[in-house]
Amino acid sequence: MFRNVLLQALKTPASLSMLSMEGWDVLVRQARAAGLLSRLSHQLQGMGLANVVPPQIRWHFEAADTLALKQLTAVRRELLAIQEALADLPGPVVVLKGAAYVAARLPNAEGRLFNDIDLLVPRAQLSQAESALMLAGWHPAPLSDYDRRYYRRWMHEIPPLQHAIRETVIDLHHAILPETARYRPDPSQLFARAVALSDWPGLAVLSPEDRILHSATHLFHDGELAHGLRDLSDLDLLIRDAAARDANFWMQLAKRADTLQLGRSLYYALRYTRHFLDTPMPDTVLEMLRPAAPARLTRALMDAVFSRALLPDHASCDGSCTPVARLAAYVRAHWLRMPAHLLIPHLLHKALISPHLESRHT
């Protein structure tokens, strides 16, 4: 009965006001699976909805609020130790995803949660930010030894950094895809149009287009869908912000996605967005992006799959064919990132092996 009520309240939150008792309960269930409570409270209070929450739920929004200003405080803290941690780093060093929104003033840092924060360096200057970093108190994180060298022979970036304190978590990235992806765009092409930050001397952000592209290659390029919904959330406030300041934005980030192989990407973004959260945009950009759009079989596959794994990890919306459809999304996006002949056997050893290794060490 309340399947889509979370998305029902993204796109229309004066709808709120006739809701039941038991549809607020499932709301606030399904918001907080898929990491958009504090957000869904923002923007309730930027729409001046605050009172259509009932006084017994109104608790909930206040907590998911408290966390999120204390995340947002500890990504401002870990920014200032990673601008003076990598001060001599002589190449730029750019940060990715929600810390990027933070830093850069985005709207849709208002609310956001994160896990941790990404950077983006090049790779011949990758070995001393490393080093840097693990100086400043961020050594790798527990994997196995498996892990580790899958992550420097055929991953985009190092394993994860832990800070030894604080237990803050840094993923320091030389591109936006593995080597072995299918699609490789070019890193030197993001740096050169990387926007330098004037309160964060020393950090950059990608450009507008190019930080759209990247949350949605992250976005369709990860079999992890369990925040989905909050990647799609993003991507819809990324390009509203985007297209209300620059009336050529869409001519240009269609351009932009074809000159870096990720028009596909781009496709399903706005796809799923619109279908979504009614994401607006001009009927032209879709027709742009035709040459990058799948055939009518795949793309019906890819909506079956997509319309229920980007939905809230919670029962309230899970349905007969939802981790069917889940494990499909974990898939592609392994056949996206490796050819077969890496891809099995890697599958194969995290079935297979790893479960085995994991449980020796408990």
Given for the second form:
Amino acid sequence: MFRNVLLQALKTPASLSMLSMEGWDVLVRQARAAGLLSRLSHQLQGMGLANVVPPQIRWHFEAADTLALKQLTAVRRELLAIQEALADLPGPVVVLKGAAYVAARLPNAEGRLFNDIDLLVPRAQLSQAESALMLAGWHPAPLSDYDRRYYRRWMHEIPPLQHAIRETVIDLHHAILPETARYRPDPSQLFARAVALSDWPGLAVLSPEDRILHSATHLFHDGELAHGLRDLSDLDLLIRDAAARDANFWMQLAKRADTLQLGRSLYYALRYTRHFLDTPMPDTVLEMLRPAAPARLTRALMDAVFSRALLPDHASCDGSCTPVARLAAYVRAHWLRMPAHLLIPHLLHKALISPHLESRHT
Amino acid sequence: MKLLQLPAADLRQQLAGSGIWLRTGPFSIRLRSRIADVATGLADLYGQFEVRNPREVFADFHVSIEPQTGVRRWVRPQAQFSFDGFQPFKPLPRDQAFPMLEWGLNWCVSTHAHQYLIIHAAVVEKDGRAAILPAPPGSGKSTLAAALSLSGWRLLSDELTLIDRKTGLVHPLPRPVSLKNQSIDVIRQFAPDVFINKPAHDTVKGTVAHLRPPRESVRRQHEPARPGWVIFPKWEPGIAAQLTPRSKAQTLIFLAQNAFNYSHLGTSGFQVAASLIDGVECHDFRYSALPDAIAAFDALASHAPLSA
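Can you swap the form predicted alone for the form predicted in complex with its partner chain?
Following is the full complex, with the preceding chain placed first.
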């Protein structure tokens, strides 16, 4: 009954003044499951609508803001430590995703929850960066031999590094997509346009267009959709912010997607941000992306999958086809990451052998 | 309406169906369970608490405690606690379902309610002043809090001291008092007429039973109290009850380390904890016999507060 109440709230916050208590009961839970409680809170505050939240419910939003602020502070502190640890690296050291939104003071940094810090360095500097981070206290988290080999051989990042005391996790990348992916933009093109941060000497972020393309690629090439709607909301805010700053943004974005061979990811990003969050965009951009768009049948299938899999991972959003859609999104992401002769043995290992090893360890 | 006004059959049916809506202190809970022990535990211990039709109202925490499905249920039946579809703990044997519910509710509060500084401490009140009893597990804080709450002090909580970040006041969260191992018999001997439910054996904390919270505590569950003392109790055999002053700085550091969410609150966490410590007397307290302990607490309460 309130299946889309969170989407409704994100699209038209003013409509919340009409929401019943039963609706609020579902909204707070969907937002919490999607990791969007504090983002919604910031949107309401920004629009002067904080008072639409019934008084007995406000503490949920305030508590979420408290946690989000704590994470924001923690990310800043980690960035300082990273800045210091990697000071001798020739660089550039590019901060990606959530931590980049914090470093570049983008509107979607406030109220966001963070899992780990993603860094991108030139491949030739990878081992130097890894050693420097290890000296500063970040060590490889325990992994099975299979997973370690899988990372080193096929992935675009090394196994996660965890800080021995603060337990924060860094994902150190040398590319934005795996070695085995169908399309793999040359990282040197990303470094060429990276923007140095005056607040954070030694650190950089991707250019506004590349940031959006990376976020889109990550969302539509990644099997973990537990935060799918949060990532889609990031895209929505990144797009709105960049479009407001630069009149040529849309043209540059479409051209850049073409150059980096990421047109398909951008097509999906625009299709689903518009579908779910009413992100404003000129039709001409979608027109320009037509060569990269999927065939009609593929598109229908993708709509069927993503219209379900991107909803919050909460019982009130689940229809009878949701589990199938989530599984399909997971398999598809892996399919895009690696060719079949690698993928099938990998999924079999994950399904049959990994759970057995884990149960032996616990 | 109070839970005790709900016929047992209706309670079981609602719990197994759309759930019951229950209020404890500042929080509302929607609870579902098909486990008979959970319905019994609620009927035994939560009789004085307010219930409502869950369809009409918002609930802060949606929780369930349900039997595990699968082959295992025939071999070793288990119970699983869920918070809105998320399982924060591993399942436990079915006969620990009720203690698991209590631990689960504590988890809900301590991981979400950041409008409070949440200290791991029992807290009781007399004449408007609250005595906060933080202490490591096994020091007898729940036992002492239980005995005080049966002797003219109002039970605010046996586990979670909620300090309102805006007002600095302690908000009550009266729920059944968790008694472990020897404490169960100690309280039975101390007050033979009180109700203690059926113990669950071999839990991670040993044998656990719950004392029904005093009626007056539940009736006044929305009435906050000003912090008056922070007292570290320690039970020792064969000594006279003795109260000794304790360093405020050390107490502040201990509270910070024993708060569930101190680090989440940033500067505000420090300010709330520091102004709490500024306004209270801090003591260490060693005792053997509960009547002596209560006499010592009553003597404290009868003195005029230093700071007022």
